[in-house]
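Just the one chain here, laid out as structure tokens, in the form predicted alone.
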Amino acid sequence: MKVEKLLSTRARIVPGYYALIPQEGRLENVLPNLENCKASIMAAPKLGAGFVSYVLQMQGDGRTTAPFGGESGIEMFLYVNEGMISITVEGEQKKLEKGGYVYTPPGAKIEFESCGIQSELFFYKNRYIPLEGKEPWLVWGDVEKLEWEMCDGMDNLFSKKLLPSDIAFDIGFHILLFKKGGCHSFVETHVQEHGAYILQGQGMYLLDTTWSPVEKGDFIWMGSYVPQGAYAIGGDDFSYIFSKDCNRDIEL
């Protein structure tokens, strides 16, 4: 292979306030227990991030070879975004195709595997802060069976909901769709943190005070008081997956 042009990338990296990893751009890293499986690190401590959030990308007999997570106090959460995966959580097995996804309270451990074809993970993990009287628990859902709402009453913005409203839960998953010519009512500048995975189409994504083009495939991290807002482009629908911390007062 010959390199026939100069070198060029998409990325931008603020440790400690944003980073934009183009799906060209990422590296495939070796994790203990899974087999046939690439995995991308694409949100972690060492970028700034209060969690870690992956990408996997699993073979047709892709497996863990012994359970995954069950640290005291790690809470995870798996969105299947390609394929089919068949996958145990403390004894509970389920097949989640396309759209299906888990939340496992802290310290629960899972194994899956692929269903005969590759299948691609968006996973995340994070330490639970605990809150007196309350625990949160183990979550099943499909997309799929979720129904989309307006946002902020504008008719080509629209999100799912994928975990309940519940104080026990210390993080909330999204799913945003913008619709041609969709954006975001204003450009929001807050406390939370996000790690967003592009789902489908193009956009335009704003990080501070720079718009970067975005795309299928992309990974976005926003740490805490980063001015950021979207736009869809193209003429195809934009979406993506996100997390958000939630429910917690700020500890000093």
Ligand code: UGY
Contents of the next structure:
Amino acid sequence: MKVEKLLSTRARIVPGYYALIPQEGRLENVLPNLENCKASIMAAPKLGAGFVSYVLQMQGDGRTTAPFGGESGIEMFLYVNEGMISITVEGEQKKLEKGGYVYTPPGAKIEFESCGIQSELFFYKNRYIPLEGKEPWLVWGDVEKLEWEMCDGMDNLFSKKLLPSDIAFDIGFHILLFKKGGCHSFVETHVQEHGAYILQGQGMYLLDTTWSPVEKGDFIWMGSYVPQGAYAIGGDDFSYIFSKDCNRDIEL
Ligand code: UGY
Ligand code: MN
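Having displayed the form predicted alone, please output the structure of the form predicted in complex with this ligand.
Complete assembly follows, chain above in first position.
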């Protein structure tokens, strides 16, 4: 068979530091508790990430055959990027559409199934860092109901904060939206990690010293201290959802 295109990739992987995984390079994994679902594991400890994140493409009849979670200390987050999903957490059931999300506190179990249409989920597992006297709680949300906040006084960069500003939580999820001409106001360098999934548009992303073109469907893992920044290109809105560890001191 003749290969039409030269074999090349936008993937940039520096284990322990950062990774850009373009959509076209993703592979599908079989996971024991998922049926009729293409599961791609994005960030994982093998890469150097402190968490696991997945992109799950569920067929109309895709579902979990056994719950995720239940291990003590594991918190999870699920964001519906396309379609409609019925989700059950500890006996509580809700239907979420595009923009819907749920955070499950340590030890909770989650089950989900597509509601007859193809659905895409961004899914996340992380080991919770306990804080004496505090416990995070189950959070259901819908980004459509959250207000955009201006970032750094700029009229073309906005964010939404998906989880409560409470010290009990050790992780945050946010959406960053770059309107035409929008960019970070400075190149960030920080201890927190990010798992970022691009929801729409195209941009240029700085990771360490290299700018790379990125677009909808790409995943970026930013490890501790990787210099990072972005700007939108092409005139359309550019946005991504990302995780950020928070509210904890560093153990020595
Ligand atoms: O809050 C953040 O750390 C975020 N602005 N970083 C990023 O978008 N790479
Ligand atoms: Mn950052």
